[in-house]
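Form predicted on its own, single chain, as structure tokens, below.
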Amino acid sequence: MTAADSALFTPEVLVHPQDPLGFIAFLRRLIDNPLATWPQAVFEEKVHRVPFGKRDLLFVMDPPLVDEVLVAKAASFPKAPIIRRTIGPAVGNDSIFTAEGAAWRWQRRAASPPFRHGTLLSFVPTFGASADATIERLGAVSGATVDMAEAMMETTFDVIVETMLSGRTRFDTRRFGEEISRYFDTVGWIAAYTTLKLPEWLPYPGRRRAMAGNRFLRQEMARVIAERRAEPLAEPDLLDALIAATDPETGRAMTDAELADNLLTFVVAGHETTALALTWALWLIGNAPAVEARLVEEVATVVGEGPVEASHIDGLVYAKQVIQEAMRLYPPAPIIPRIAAEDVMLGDMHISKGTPVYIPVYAVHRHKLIWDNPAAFDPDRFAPDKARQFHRGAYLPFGAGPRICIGAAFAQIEAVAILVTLIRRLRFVPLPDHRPMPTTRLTLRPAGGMPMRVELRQTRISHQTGT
């Protein structure tokens, strides 16, 4: 480690078991935090087999092999059944996220046009306006401790409502977030039941309330779609684009049920991913004064005092690096579960049909064979002259291959625009006695939230002072 490396902020890490867990200990950890079941070996080896019942579980961390699973041989490694069982109740089993084969391909083709780069850049003023509203809320309580996880969820939910629904449909934002979190909190139980091959109807703590919450969310989506069909907008938004979307090969359009599933997918995943990226980024920045100073200076130079605009995005190079590094250390989707659909070769290994194959993204992003000083927060890893040096299978915040997240570019532009808008008006100060630990609830959330002290900057950012 160099002297420069030693000056970097290195968050505490979750302790992973060196030896195999006993069955009961494994289930307890799986229910509490699935991330804690991963063996330390997944951070140190290229592949790792975990004996489990009659069939091994295969963890794949080597970037070229990851690339085989997700890109070159993606058809041989579809999404594992656990995806449908854990996520299906929340967003449906026929959405663009959960569907497979032809059902997925036509939806992906139909839904892609609204996510073109030019369209996404047109949303930058909306991203900035949502961040300004957050500044107004947080500035009013300057000096107070605020849960930034909750604050960022509210900010990005505002973005989704404005971009997908033109702000026309009012949601009970707080309840929406509560219902999503309530369901996510039961995912450990669902994973345990799936592991034990127990029936889906079997009760577990929180199941009834979580299912009722899912019904509420789906009813809200059906209401929104019915209202929009009855009264289309003169200037179409993303929902109108989905309603009008057709498969360019077959001309098929989405049914209302498919629209509801996909709208819920975009609402849930669309705000959750960016909110978590921002939450972890603000905490990391708050612990890294040199990163904060450099970021503030870039904002002053590129954006100045006016609102962030589409023309600024390409110039916010360091801000993008900060977001990328935050998503390396804390990828919103920490694992990609796949299953071998047939007997297949992976590298020089024979993989039998039915073998569960896991890409532990959180471990790949912190792997000692892939990254220098992997536990440290160092945005310069993603400097333009360095980012091209690592294999595409080494960095997977949005997955890879044909199933890469359709909203990846949306989330990255949104995160940069919101971050630079917030950072020039507010300081985010970590609490000295708070040690946030990542916990897997489908996404990678900080256990107990992210309480931070929020302060208005004493002076406005200027290019000369960077304050």
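Numbering follows the first chain given and starts at 1. Treat the numbers as computed from the prediction; the structure is a model and nothing was measured. Rigid core (definition): largest C-alpha set, two forms, superposition within 1.5 Å. What changes on going to the form predicted together with ligand HEM:
Superposition of the core reveals a Cα shift of 2 Å or more for residue 247 between these two forms.
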Second form
Amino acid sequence: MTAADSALFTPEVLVHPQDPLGFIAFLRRLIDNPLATWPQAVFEEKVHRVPFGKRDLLFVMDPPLVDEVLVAKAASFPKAPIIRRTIGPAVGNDSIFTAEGAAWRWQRRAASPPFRHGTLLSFVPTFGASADATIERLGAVSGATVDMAEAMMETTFDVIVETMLSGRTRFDTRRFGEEISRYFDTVGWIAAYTTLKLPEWLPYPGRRRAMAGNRFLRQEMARVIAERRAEPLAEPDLLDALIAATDPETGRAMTDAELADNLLTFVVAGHETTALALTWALWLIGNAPAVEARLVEEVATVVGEGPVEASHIDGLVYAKQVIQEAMRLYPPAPIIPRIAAEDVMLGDMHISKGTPVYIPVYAVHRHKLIWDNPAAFDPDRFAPDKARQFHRGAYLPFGAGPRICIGAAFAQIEAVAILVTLIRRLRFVPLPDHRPMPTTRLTLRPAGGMPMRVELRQTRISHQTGT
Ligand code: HEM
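Next block: the form predicted together with ligand HEM, after the form predicted on its own:
All chains and molecules follow, beginning with the one already shown.
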């Protein structure tokens, strides 16, 4: 480690106890936080086999092999059944996230219009306005401790409703978030049952309540669809694009149930992940004064005192680096599970049909063979002259290949616009004794939230104060 390295903030690694576990203790940990069951080998080796019943489970960390699984041989490695079992109860088994083959392809095409570059840039004022609303809420309690995970969920939820549903629909944001969290909290059980090949109907704590929550979420989506059918929009949004789409093979449009599943997918996938990227970023920045100072300076130079606009985005180079580095250390989607659909070669390894092949993104992003000083928070890794030095299979917050996140560009522009708008006006101070533990609940959440002290900055910004 160099002297420059030692000036960097290095978050303590809390999550990988390597104590030997009996079967029951292992299961308990798997239910509680699957991340805590990953062996140290996934941070040090290129591939790691875990004997599991008749078949091994394979963790793949080597960037060229990761690329082979997700890109070059994507057809041989579809999404693993654990995805359908964990996400299917919330968003159905045939929505854009869970479907495969032709059933997936036409939905992906149908959903693409709102994600074109020009459309994304037209959303920038909305991103800034949602951040401004957050500043108003948080500024009113300046000096208080706030759960920034919750605050960011609220901000990105506003964004998704404003952009994908043209802001026309009103939701009970708090209830929505609670139901999603309630369901996510039970996912450890589903993952454990799937790993043990136990049937889906088996009970577990919180199941009935979580399923009722899922029904509530679906009903909300059904309401939105009925409202839209009754009163179409002049300017089409995501929902209109989905309603208008037809399957080229069958000529049929989506049923209301399919529309509801897809809409829910976009609302859940489209706000929770970006909120977590921002949450972890704010905590890292709060611990790294030099990073914070550079960010504040960049915002002053590039954006100035007015609202953030589409024309600023390309100039916010350091803010983008900060978001990228936050998602390296804390990737909101920490694992990408696949399964071998046939006997297939991976590098020089023969993989037999049915083998689960997992890409542990969280471990790839902290891997000793890939990154210098992997645990340190160093946004300069992503400086424009350095970013191309690593293999594309080494950094995958949004996945890769045909199933890469459809919202990747949306999320990056959104996160940058929200971050710079917030940081210009507010300081986020970590609590001295708080050590956030990353926990996998489909996404990578800080266990118990992210309490931080929020303070208004001294300098006032003219467009918010009217001065
Ligand atoms: C920082 C924010 C985000 C992260 C880290 C993230 C991460 C991911 C990842 C890793 C996948 C691929 C999963 C796999 O291959 O198994 C994915 C898929 C997906 N994401 Fe995102 N996502 C983010 C934001 C968004 C946003 C803003 C939207 C929509 C507005 C969105 C919608 C989707 C959808 C619909 C899919 C499924 C795509 C398909 O299978 O064709 N995501 N996301």
